[in-house]
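First, one chain by itself in structure tokens, the form predicted on its own.
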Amino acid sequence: MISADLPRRTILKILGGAFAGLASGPSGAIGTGSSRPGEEWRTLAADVRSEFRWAWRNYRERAWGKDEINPVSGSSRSFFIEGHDLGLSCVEALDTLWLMGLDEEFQEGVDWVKAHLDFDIDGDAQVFETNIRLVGGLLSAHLACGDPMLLERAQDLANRLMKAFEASPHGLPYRYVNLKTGAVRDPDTNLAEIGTYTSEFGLLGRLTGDDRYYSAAKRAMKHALDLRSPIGLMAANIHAETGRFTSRNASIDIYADSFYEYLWDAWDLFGDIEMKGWSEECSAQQLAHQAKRYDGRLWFPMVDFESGEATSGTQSELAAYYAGLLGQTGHRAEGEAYLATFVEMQSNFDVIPEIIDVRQRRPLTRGTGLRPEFPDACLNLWLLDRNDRYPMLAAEHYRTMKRTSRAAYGYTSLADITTRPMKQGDNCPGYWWAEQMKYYYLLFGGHMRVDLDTLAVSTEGKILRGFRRGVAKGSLRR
């Protein structure tokens, strides 16, 4: 069996160059790596489950019902509306708890939602974050257990968010909406914040028989797509009132990332052939005009949306997701080449830097937000062929996270990745509960409760299709 604390040098040897050296050649493709006995993967999956349960118990004891726990101090913080916690981490964790067979913990989370979660709050919530985290979390938990009240809460919240779409002359949602009054603010928005709704809103519409949610989400995306330049790119920033771009920067990274995920997901989840066409067109033009190579490594920095000229020399860790999306949209070689870029960053710095100078391949910031995008890409690529090279890369990511981010009361962001030992921050972001621990668990073999052939996961890691409801409670306990 492989210990959860296996030395990093041993992992690099196991990968036989797939992680440390990478394959040679212009594609930068990742080597095939080595396979492992199933028992070794089961041991690692069990470790992920044990760590998640430990972190949940600390959240339950020290920050119950709060948005986020601060794992070093044991305190908590609000995320959406200061002073009005919405149990963010609880809702984010629900489908992960169910996936891992932590049924008692899942039920106590559902019980808290039913007893305490109320959206009638006179405060402004960020529409995009509220949708992917809370609407998505409630819908995924409903799919897992079938409780109709979870669906009712999701619809109540979505109805409040719809005010942000309805207030705009172009159907582009404002960034913030008052959950009680429906008042909106901040029309200066971006592709990600106007285009990351089709998955949750489409599923809600399917479950309730109301297609106005999906129609609103698709209308916003189509408006931006209609503004594409002659070379097929969109600027990342847009104004909800004028309906025009407010920058010239095309991005697959910050301000735009999940827009492109949701184009493909609309096809995958709902069979929307028009969205599939748009997704394929966008991917082709991004590869033609945004893909840049520096010292043989593939990057996608921001470029001018009309000329394709690079406007930035940086890339964020968040862009790692795009390696998986390239694989999903039929560009497997480019997806592996882009993943190899981040594998090199992981090899060089242990933790992938938050912001990277693409020419020098060095970090521009010291802190990181405990990010999940690298294992997300590994999962999406692994689902295409089930090759062990992707779980092996994720295993190194997991062990590094455990070594650097495990604190007294959970897992925390890092304040400085350049020190040894790395200096810890004091916050566990809500997405940690929804994303990387789920990705690790699935990659390491913890998928008894889902059908991998039909699995669909949102940008926030919520399982929106693929649950196996017939698995008995407690069946995954060890």
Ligand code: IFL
Contents of the next structure:
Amino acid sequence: MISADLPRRTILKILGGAFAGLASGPSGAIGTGSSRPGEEWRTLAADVRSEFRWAWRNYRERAWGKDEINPVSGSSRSFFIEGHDLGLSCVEALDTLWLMGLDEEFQEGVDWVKAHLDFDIDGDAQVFETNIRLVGGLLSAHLACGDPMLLERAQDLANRLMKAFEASPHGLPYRYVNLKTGAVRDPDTNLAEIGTYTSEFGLLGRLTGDDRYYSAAKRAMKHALDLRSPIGLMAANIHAETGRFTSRNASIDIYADSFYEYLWDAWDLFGDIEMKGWSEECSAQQLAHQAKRYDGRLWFPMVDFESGEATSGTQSELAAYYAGLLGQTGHRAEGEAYLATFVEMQSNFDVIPEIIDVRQRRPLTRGTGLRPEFPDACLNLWLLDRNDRYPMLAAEHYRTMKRTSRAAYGYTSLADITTRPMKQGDNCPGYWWAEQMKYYYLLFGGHMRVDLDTLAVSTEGKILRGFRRGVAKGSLRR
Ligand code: IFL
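Complement to the form predicted on its own: the form predicted in complex with the ligand:
All chains and molecules follow, beginning with the one already shown.
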């Protein structure tokens, strides 16, 4: 079934050439022509897997152990600390490799981690990014294969990040910590950077029997939640030393996004009923005060946290995740409506612009960061009802990415989405390995190695629950 809320051009595309042969979703009830049911989806999932393996081989050959490959030039770059690469793309890729049954590649990645990954570096790492990408990546790889060394590495790193929490009078982590000395800097922070730890720290606590991690992560979130205004909103920027908000802007978008994901996930993963209550309260107040309609489309621009008046006319692509979160928190209709907003952006501009003028519905920037939030929302909504339209929308996203971002040595960000052909940038962000390729693969039916009923992924796409251990190679069959 195709949602009536989709823009006309997209429906035409779905019914016409762009989706030829994909008359049914991965539930595969109706095949077309002489194909067997679901065969086209298996082909698409196999294509995602083969592209992932191709990109991995290029990374292996040209940027092994580096943080990120630049896939146009074949060069590489550091992400965390200039000159001290931490094999970011390797760690980000691990659980995706496992999911796809790329077992040799998974093992070479694990071997690299065991032989080379050392966090005793005299350099400042961003606490939030280090947690979601590296602590999360090591934990999910550990869950996939059971290797205790991966858990040890995750704990060693989390212990270093804990210094950023311990140095603050309110338990709000500083933005940067020196991995060797524990020195902290940059107290001027935001909700996302103080409140995206409960999933990884909670899991680490479960696996090691140490509650300190989850308690520290939750304490920081509670501090900000206690500052909610009379209309139930938080400002997105906060100071780790004063413990006070430093702006008036409430956001579900940049500066705040994953804070709200982690409220819900703490309930989903650990059954934390208090976090569930806060999550529901936040969603209700955001719907009451931040939801704005322009020409009938739903948007969530920033608003003043005390009055609810819009303070910006923009939305970033990152906010697309919120369509899935609305569905998870019981607001399916609003989640559908918000997804339709981004479907329209995809339809109008082929690639969803990084920053959008919500009244004019036009891009405010030309470059994009090879972003995963649209398929992320498709996955989270699909997990609720397995409706075919989500894989269909993700298929369009995947094909567009392949057409516009495929470069000589992998997939790249774009420098200009307004030109035809679009001008490519030269960088494959670490999250590409952890997020969209995994989401496409799952949506297209590649879920032999996970149980969809219990699957839980982090904000960085790391599988934190739901692995089926002991499933043999060849994960395409459903
Ligand atoms: O690191 C990624 C992650 O999804 C996140 N924020 C932005 C990145 C992807 O756009 O939480």
